[in-house]
Amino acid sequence: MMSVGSLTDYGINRDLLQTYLSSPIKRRAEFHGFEGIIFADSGGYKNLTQGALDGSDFELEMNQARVFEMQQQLGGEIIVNLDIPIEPDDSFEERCRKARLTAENVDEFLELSKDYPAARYLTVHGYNYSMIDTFMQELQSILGDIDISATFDGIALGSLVPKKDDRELLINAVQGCRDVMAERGFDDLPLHVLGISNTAIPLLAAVGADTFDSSSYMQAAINGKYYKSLLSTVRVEDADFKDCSCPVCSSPELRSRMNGNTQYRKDQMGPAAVHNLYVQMTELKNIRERIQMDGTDGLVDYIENTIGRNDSTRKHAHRVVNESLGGYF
């Protein structure tokens, strides 16, 4: 998972931007042997808040054509249209206006990408069934009565970054999106949730999210936190690296860096971020295995013994089990 909007996160200059875009990600030496899928997000949220890609010596106004060009240059294998995310304090009229602007981008996106060999995901926005249904109405007022299931390969639910720690809202949004997809006849498509927090992952998997992206492992490291589990962190300086067998904690050099034996903080927190990602990926593997079991008992057991034991997430765990996984009895 990467985003066109993240290319200028570190104030790069124009020459370095061109270097980044000069070769698809998988053709780069650093990614030799990488067999994953490149999901190239459009950077819509950053475009909404900043209006452009802002480097150290350039400013690049973003539009649908430019975003698609960059997605191709990066070798995106799943791509999404440039969307106009909503914000929590938007009025009804403003949400509808943004939906129509997004629809105009979708129309252009479909034409631009018709011969490009990638899976295309449609972005939708809203915090509940009513908002997402209204978004779809506005979308189809521009696009016409197109067959979503035949036109797109998946749905990407956005605008959740400002609410990424609101478990109740996230559950409502995913359930609402799934309901809209079912009523409109494209519930066979996978649902990707854009930009959620760590502890929401098991809850949203249980209510219908197929994939998601999260930078919480990196944000935690930036704030000096080291994962013991999806729900538990300690300060990096307080961590006992002997308790973890991941490739980072098994490396004397990287343990030394996390202990602060390096000149730059980024070289201390970089290994911590990779450790955090390893913990997250291990938990995701466990969740996938539980989902693939017959029935829902495996996932119920996982939720009960993780987020169900945490004070801040217990009520959400019980709601998900009772509403989506058949209940306890």
Contents of the next structure:
Amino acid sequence: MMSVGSLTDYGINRDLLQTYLSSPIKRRAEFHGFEGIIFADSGGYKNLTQGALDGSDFELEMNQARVFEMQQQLGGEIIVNLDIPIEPDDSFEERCRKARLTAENVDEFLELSKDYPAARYLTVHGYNYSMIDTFMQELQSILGDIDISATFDGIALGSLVPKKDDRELLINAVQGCRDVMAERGFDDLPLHVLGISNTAIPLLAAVGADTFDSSSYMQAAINGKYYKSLLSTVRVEDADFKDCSCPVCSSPELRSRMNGNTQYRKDQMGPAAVHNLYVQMTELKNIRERIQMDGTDGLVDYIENTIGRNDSTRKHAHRVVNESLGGYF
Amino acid sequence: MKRTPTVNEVNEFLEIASDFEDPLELLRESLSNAFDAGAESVDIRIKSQPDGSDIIIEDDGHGMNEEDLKSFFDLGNSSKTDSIGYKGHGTKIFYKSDHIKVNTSRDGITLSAEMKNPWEKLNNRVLPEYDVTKTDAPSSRSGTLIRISGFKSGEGFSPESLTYPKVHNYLKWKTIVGSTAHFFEDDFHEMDITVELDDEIDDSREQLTTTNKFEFPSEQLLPGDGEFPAERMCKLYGPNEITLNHAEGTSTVEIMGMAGGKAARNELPTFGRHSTQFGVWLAKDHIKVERLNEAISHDNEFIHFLFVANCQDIELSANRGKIRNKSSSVYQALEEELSHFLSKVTHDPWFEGYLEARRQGELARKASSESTKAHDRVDRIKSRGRFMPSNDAEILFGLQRPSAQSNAPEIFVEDYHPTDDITAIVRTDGTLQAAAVSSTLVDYFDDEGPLEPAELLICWEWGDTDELREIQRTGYLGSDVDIDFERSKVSYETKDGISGSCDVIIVSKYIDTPMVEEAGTVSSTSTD
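Target state, the form predicted together with its partner chain; input state, the form predicted alone:
Every chain and every other molecule in the complex is listed next, the one we just looked at coming first.
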């Protein structure tokens, strides 16, 4: 996952930006052998909050054409339109206005990307069924009755980052989105949830989300946190690396760096970030395998023994199992 | 020089016997002993006497041998190992009496033991003695008869405080008679119990007969008709057997319980306030000991639940009223597992539906009361002849009446009751209508305002359209709702098939327009 919006994170200068954009990610030597897919987000949220991409010595006004150009430069294989995310305090009218602006970008995005060989995801926004349905109505008021299934390869549900800790809302949003997709006949498309990768993942997967992204693994490392699991963290200084078999913790050199034997903090936290990512990916793999099992027992068992055992997430876990996975009783 | 610590035996006996505060605890001990003796029936008779109560406990168990009889009178010398009673404390409650007589037959021998004035002697710092005689008995006969005379029950067994319902409640909540073991054991040992209170204590019935099974009310998963649709709803949960892993090894907890309304709960032998009897009980030997209502999350009232969680690895205080190993890893694992289990119960869609049915019943009762009140108000306005304000708001409405905007519907506020759901009775086109007032229609729904008594909803604005659409989609308090924004009308159909509608007046619509027109008029006048 790569976001156009994250290109200017950490105050980079114009030269470094040009370096980032000079060659598609997969053609870079450091990504040699990488077999994953490059998902290039549009950076709509950052554009909304900051008004532009803001580097240390430059500011870049963003529009749909510019975003698409950057997505191509990065070698995006899944790309999304430039969207205008909603905010928690937005009125109904403001949300409708943003939906229409997003729709205008979608219209342009479809034209710009018609010959580009990438999967195209449509961004949708809302916290529940009605909000997402209204978004689709506004979209269609601009685009007409387009066949979403035939035009797009997936749906990306956005605007949830400010609500990332409200698990009830996240569950309602994903359930609502899946309901809208079913009613409007494009529930064959995969559903990506933008910017969420916390403990809600198994629950959102259970109610219909297919993929996730976020930089929480890196944010955690920047804050000095080392993942013990998807649910618990310790300070990097207090971590026992012997408990983990990931490539980072198995490397004496990287363990030494995480122990603080390095001049720069970034060299201590970099390996921790990769370790955190590894933990998240392992958990996701586990969840994916359980979803692919026959019946729901595998996923119920996973939820039961992970987030079901955490005081702050327990009630949401039990709600999802009771409502969406067959129930306990 | 080595020395051995000594025990003041008299003080120990006195202390342990005194520790049993509730005289009914005597029944608990007797029933547990009878159960352990394999009895199939136990008869208890209680008679109130001026100098204390006389109690006879007779069971058909296998009786006691000399060693058992010794344990009966000894302190801390029980033959039991891990079950209730292993400390040999329980029968010492019998010492709070003037006389103890035990006749017990086993294997063709009858042992008779007699202890005189145990309580008086203990209080005089003398250790009471007992005489034992041995006689032959028919080999087919076995069982034990205990006669306690002058039991110091205080007011506990007096006619003022003891009744059959109280005894029944005590037996089911505090003794082996309330056992939930039958839900878990195929070869459950069943026992018939009869309690007979002297007519002077309670003459309302001949006797109380029951078994040692705690039976829950039958399930009723759907709401009933009537004003209290959830009162008989009931769902049983279990039996569930869960393994606890903890630092000291593994333990088993056996959980059985119910959630339900007051009528269902009243089918149990309750006595007094439900708040002291319901919730989550921890049990040992399937005898309820102490509640752990914290296992139910704070957003749920524990009174809706009765769960019994039996674990043999909890340890009890001397008088068995408390759990004493609360700092152990077993107890902590038990707490955690019960919270986890009950979270599943409280998020069971059935339980959520039960709470919803309760709420709907409450709102329906409120709506019915509101309809009656609204009707009375209409009658009062009809009879009063002319507008007569009865509170500050009505005075303000009265001042506003002559200046109503010409393009607004002609509405006169006839009365205003700010604490009622039907806030106002208004007159439109000469007709009186019950009106609810709210800043937005969304607020009105959020506040769970009733639809049935309202003929008119007066709102400043509609509120968030998506929230209203979400209400249309998911229903409102069990009713289907349709909001017609063009015709300004809310239509509804309740789950009982009652349908209706009410008009919506959006006041801001009539206020904004004239303000703009008026400004234009002023402006053109100035230019001129």
